[in-house]
Each structure stands twice: as C-alpha cells, then as structure tokens.
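Single chain ahead, by itself, as structure tokens, in the form predicted alone.
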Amino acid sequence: MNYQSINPNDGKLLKSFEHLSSAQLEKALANAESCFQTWKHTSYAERAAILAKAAALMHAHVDDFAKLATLEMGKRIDEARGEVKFSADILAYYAKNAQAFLAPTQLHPKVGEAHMESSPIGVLFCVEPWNFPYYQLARVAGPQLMAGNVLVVKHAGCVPQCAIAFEKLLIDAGAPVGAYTNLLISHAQSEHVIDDPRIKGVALTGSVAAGRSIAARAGQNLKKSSMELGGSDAFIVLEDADLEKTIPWAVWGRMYNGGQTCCAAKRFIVLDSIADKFLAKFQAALQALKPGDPMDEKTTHGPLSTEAALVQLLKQVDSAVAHGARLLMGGKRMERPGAFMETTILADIKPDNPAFRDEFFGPVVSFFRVKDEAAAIALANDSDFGLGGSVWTQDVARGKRVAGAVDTGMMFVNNIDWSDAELPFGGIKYSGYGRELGNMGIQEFVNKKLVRTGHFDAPA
C-alpha cells in the first residue's frame, strides 16, 4: 500500500507517495542516529527552545494545518483547529515541565547517599494513526524531544501530507537533521525498523491487530515499548443524572472526530429507571446532527476517514443485527458522495452477539439498559478493552465511588474531558499499556539510573 491522501468528502485523490527505497530507508536510521549522539548533551533550554517555537508556529498557522487534516481524514474544520491549538499546547508543556519532571530523585538508604537520574535511551520507532494526524504526532515528539530521545515515525497511510507538515514543523523550528524523521515505510520495512539495534524503543498507537503484533517484534529483540490501542469505554449514566448536562456530552462523546476516538463513549449504559427519558432525548439530538462538507462550519455530522472504514463500520452492524441486536436508527451509507454514515443506535445486544465484545469506531451506538448501580458496573468491566469511561450523577461521591470500581486506565465524573497536557492517557487490558501526556509520558523511555555514594566497607 503506498500513502494516499484521498478527501473522503468526495473520494477524490488528492496526492499520493512513494515508499522509502531500502537505501533511504537507511540513510533516515543513520542519520537518527548520528543526531542523537549530538543531541542526548544538548541542554534542557536548547531543546526546549526548538519546542516552544514548533508550538508557536502551529498555533500561528492554526488554519493551514487544521484544513490538511479535514482534507486528508474528513476531521470537521473547528475540530480540526482544536487539534492544532491542543498539539501546539502538548509541545510548549513539555518545553516548560521536562526539565522538573526529569530531575534527579533523592532517595534515602540508610547508609550513604543516592538518587535516581534520567538519561534518555536513544533512536524511537513510534507508529501512530490517522484519526489525530497531529495530536498523536505531539503527544510523543513533545516529551521524547525534550527528555533527550529522537524520533522516526511511520504515520498512517491515509495522512502523509500531515505527517510531512509536522515534521517540516519541527525542522523550521530549528531541530536537528535526525530529529524527527518521518518514514513512508511499509508494514515490512517496519519490521526491519524494530529490528535494527540502533531503534531503542517502540511506541505505537493503533489497533490491537496492529498491537499485537508490534508489542510482539519489540518483544522478540528486547526492546521497551508502549501500547495504546482501542477502547469501548461505557457511559454509564445513573437515575440522578441531569439529562440537560448528560445529553450534549452523550452527544459529544460518541460524534467528535466522527465518533472514531479511542476514548469515545461508546457503551452506552443507562439504568432501567432513567432509560426511557435519555434514549428519547440522545435520538433526537443525534437526529438533529446535519451532514456535509467538514470545511462548512455549519457542518456536524462528517464523513469517515476512508471508504474502507464506512465498509467495515457497515459490515459490522449488520453482524450485529444478524446476531440479534436491534437497529433502533440509522445503519445505512448516507446517500450522497464520500464516506459517510447515518448515525446509528443498536439495542438488545446480548453476550453471545459479537457486537457486545467489538469496537465501533464510528458513528455507532450500543445501548444497554441495567437495573442498578451494580449492573452497570458488571457491564461496564464485561469488555476486553479498559481504557476511559464516564460515569453521570448529581453526587459526586457516588460518581467517584463508581469510578474506583471500573477497571480502566481512565474515568471520568461528569465529563469527558480528557484534553488537557497534564492529564496521563492510557489504558489496561486490550486498550494497551504504558501512558501518555503528564508527568508519566515522559518517563515512558528514559533510562532511570540509581547512583549511590558512601565511604563503608565492603562485608565481611
């Protein structure tokens, strides 16, 4: 598969790429290389400079970048923008934090001195999706850049003018030939990739498939990775809940980005008493959703990233009626040009019916209704994937009691918000391991070395 960016507004090409040659695949990993070598004694400022400035010229170029995105993946253009401005945020946080979070650590034996310092480890091979094309991308130049690592990156086929974009980025920024080095690579070059012993680490977010097979190879040669991978995160909403805040973050959590987010809502589990009301209220402002051009502002329904995600969406919900879910809208292709589909709601998903154990990744509902609190939790740690969730009430100690109780990487009282540089992200079971963002994100590949000093002698 060579790298494609098709608008999938109208299924036009756009442009398309070339895979590396072997040679130029090898002058990209020589060159990375090389530079950390320079760049692993550069200080903290002067790394920090180049970020502060790749953050400012991004936010500077807000819309340049924004409409590449909604060109390439269908991103609808105020999401887009957002992209832009919250990736642009991610790379002046670790510019201003890396140094505090990287100190050196006292510790305290008993005899003598210690500590623990951070050094980084080398080359990165870092894998990264469509549905973020510059997010992603921030979310591990940021602090690997910055924690004294550096980067080759294979992004997704569908993407390459923003993958180009964001390293060009960093480039005006003033970083280093081997930097960041953006690969046009195929899946078996990158395996030769994580093979190579110049590549110390590999980073990947995608889909288990992908997961699996990547976390495998890294494994094979011994080399530290991280994973983050899908999600079927519950949205569990109590009797309590207030509908007139719950309704719009229903709506939200499963339509941003077109409803393809790993961190989506997109278990939908309502207790019994409240159900009625929330589904009534949750179809009708699904309904009011208008589809069109993502660059139309007026738009609020977009298209799919490809062609092939519409077809793999549609197979799958009609698996799932076969299998005895009921459709309560939608599930059709929208009658018009490009990739779009009508939003959907299933019910009456059983255990047995593979729609209750896959991703939707999508415009795709799973409606469960439950007698209790109890139910709800039971459903909500019934899933393979463990990555966020949210649960809905006016008592917030109850809220965060059945937060305690999910079992994922991340839940959330009351909200979604999961945007913010501070925030770790990531998940357990077959969401992946290894987190994201804050304070964790940069410890992730460094190496954490324990010094100890003291003047006693050796044991008898």
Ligand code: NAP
Second form
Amino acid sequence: MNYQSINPNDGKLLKSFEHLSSAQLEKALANAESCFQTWKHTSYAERAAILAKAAALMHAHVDDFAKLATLEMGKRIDEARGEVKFSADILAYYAKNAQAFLAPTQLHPKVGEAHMESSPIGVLFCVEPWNFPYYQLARVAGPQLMAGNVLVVKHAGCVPQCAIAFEKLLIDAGAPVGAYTNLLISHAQSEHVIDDPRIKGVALTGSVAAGRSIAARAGQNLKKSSMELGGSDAFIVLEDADLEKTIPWAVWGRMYNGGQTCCAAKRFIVLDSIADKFLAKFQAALQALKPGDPMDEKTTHGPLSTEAALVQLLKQVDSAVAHGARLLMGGKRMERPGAFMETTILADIKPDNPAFRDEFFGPVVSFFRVKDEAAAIALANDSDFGLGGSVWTQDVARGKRVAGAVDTGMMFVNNIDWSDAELPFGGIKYSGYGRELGNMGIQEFVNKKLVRTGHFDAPA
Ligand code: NAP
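Now that we've seen the form predicted alone, could you pull up the form predicted together with the named molecule?
Entire complex below, previous chain first.
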C-alpha cells in the first residue's frame, strides 16, 4: 500500500503518496553516501549549528508541526505540542553534548599508552513508527547526525506528511543534501536498502514482527542493528501506595497518546489489600475522560491512529473475553465517526489466555490482583517483553528494591516520566536491544577504535 494520510477523527483521506521508483531510491542512497564522505569530516561545531537551528525552527513552529501530527494520527493537540517541543529539545541536547560524549577516552594498559576514538560508520537506515511521528525521528537524527553519520529514514505509512515535514526542517536548518533523507518506500524496498553495501547500520522502532524481519535481514548482512520494540509494562501498586498520587499516573500511564505508547502502563498488578480501592478510583477516573476531536483542547480521549489499529484492538479484546477474561468496562468501538475505542478494563486474565502475553496498543487495561510483593514481581517478570515498568509505594527503598527485581530495561519508582533527552531508553527480551537517547544513544553506531602507542620490544 502507498503512503496515506487519513484523519482518524473522521476517516477522511487527506493526501496520498506513491512509493519511490527504483531510480529515485538509488539517487537517494547515492546522495547519502556522497554526503557522508564530507559530513564525516565536518566539525562538531558545524554539525551542532545545523541541529541547533533545527531545534529553534521546531520551537518557532510548534503549532504547525503539532497540527499535522494531530491530523495524521489523532494525537491530542496538547500532547502533540509537547512532543514537538521535546523533539526540538533532543536535537538541541545532542548539538550541545555530542562532542563531549564522543571525546577520546584514555585507557591504562600495563605497557605503553592507549586510547579509544569514536568515529562515524556511514549511512544508517532507520525505520520508525507513527506513534510519535517527530520524537522517534529526533531520537535518531539528533545523536546520529552529530556523530557524523547520515540517515535514510523509512517512516510509517500513515504519517507521510510528518515525515516530509521533518526532512524539510533539517534542510531548512542547513543540512546538506543526503544528510537526512525521508524514503517513501515499501517493505520490499526496505529489504533492498538493508542489503545495499552503502548502508552500515539499521535502527528500527516498531513491532516485534517488524523487529524479527528487519533484524534478521541486517544480521544476514552482518550489519549492526538496534531494535526498540513493543512492551507490556507492569504498573505495580503496593499496599502502601498513595492513591491520590498514583491514580492520576495510572490514567496518564495507560491513556497518554491514546494508549499507543510502547512503554505505556499496560498490566496493572495490584496487591489484594488495596485492589478494590484502586480499581474503583481508577475506573471512575477513566470514565471521566471526554472523547472528542483531538484538535479540541477540551478533549481528553482521542481516536486511535487508524481504523486498522482499532479493528486489531477490538479483535484482541474479543479474543481475551472468549478465552475467559472478564470485561469490567468498555470493550467496544464508540458510536461516533472515527477510530474511537472505549476505555476498557479486562480482569481475570489467566496465563493460557493470549491476552496474558499480548501487547494492547490502545486504551485497554489488563488488571491483575496478587497476594504480595513477591507475587507482583513474579507476574511482572512473566512476560515476553522487557521494556519498562513502575512501582508505587510510600517506601522508596522498597520501591527501588522491587524495581531492581523486575527484568526490564527501565523501571520507575512513583512516576512513569519515561523519556528524557539525558536518559537512555530501551528494553530487553522481545522489547529489543540497544538504547536510544542519553550518552548511550549516541554510542550505538560509532566505531570504537583502539589506538595503542609505545615503542616496546616484540615478545621473543
Ligand atoms: P510496525 O507495524 O512494526 O511499524 C513500525 C515501522 O516499521 C513502520 O515504519 C512500518 O512501515 C515498518 N515496518 C513494519 N514491518 C516492516 C518490514 N517488514 N519491512 C520494513 N518496514 C517495516 O509497528 P506499529 O504497530 O505501527 O507501531 C507500534 C509498535 O511499535 C508497538 O509494538 C510499539 O510498542 C512499538 N514502539 C516501540 C518503541 C520503543 O522505543 N521501544 C517506541 C514506539 C513504538 P509501514 O507503516 O509502511 O508498515
């Protein structure tokens, strides 16, 4: 299918785009390779000037970028503005810090002297999802352009206008032709790109299915890859949690971005002694959300990104119920135009129910009662995913101890403020490998070269 921009609030087609021809794709790859030959020799200061300009342009045009995201994938407008500002901050963060992150580091061998240098590796192919149509791009463009790599990027089929807007942003900021190229290409063309010898690394954010396919292709080509995949994060509520503070985070954690966040709180694991109280308050807070046009500031519950996403989610809920889960609220599409799903709570999900292992990418809560802390940890770890998770307690030391026992890439105690330019983001198990953001994010696709110096005698 070609790239289609459809407003999920009313199902209207806004624009569609053809895939690139083979000749256009070849030109894009040739431009990227040729750009790399000069870009890798530019100074950090030159690269930083372009990235900082892009950040400033984004800040100056927050509303334009935000409206486009809201139109194409239904993100509520205030969340879209937040994403645009955060994306700009990520670009600015790497403009400021990349040189220090990649500075040579001294090693201390017994004999002679040694240091590590970091150098760019070439053209990277990035495949990105629609759920954060700018932030996902900033997460790769900021660090990798500052590291001296160049990018060719395949964005998701439903957000072509956001993809084009981000490419234009970098060109407007002064990036040379080939430094960042948006590719409107099919999955088959993506395989061709991964196979191309000019591509030196592959970064994907997306589903497990996409991860399997793209990581396998990169592996066949012995190319480094990073995989930021799905999640089914636990939200562990211990008996001493402060519910006044916990409930708003529970709502935000499940409902932010229409529930379509990789590290959203998806499995609510609550100690029995506090479960009834938690559930009553959580349910009331979810019921109070106001569905509506995501462009309207008063809306607190927007549509899902596409009709297909809604159909898939409804199918998962039906299957969960058919396999014995109990529906405590919601479960249906809303009676209104657009891809709107009722806020839904599923309980009594047993391990043999497919819902026990599935990722629900939308406003669906999986609710579990457990008898104690140990059972909460065991259930949290009984997942194929390992992205994030959170624990809620007034005893911070206990919270940290529980966080330490959960097998994920990220844990949060009394908050789920997931992402910060400074903090590494990523998971383990089916949630993937590698990290984006922070110092770790810029180290993923650089050559760590050892240089050892010293006139010492060869062994006899
Ligand atoms: P998806 O179907 O895997 O799509 C993500 C991207 O991969 C899109 O650009 C898609 O292109 C592309 N793609 C999928 N299969 C491909 C293939 N065989 N070859 C080339 N490209 C391929 O993911 P989604 O379901 O739309 O997005 C949500 C998923 O992403 C969730 O599982 C979510 O948890 C995960 N996610 C993870 C993170 C993280 O940082 N860990 C962040 C955000 C989202 P098309 O649109 O053209 O198919």
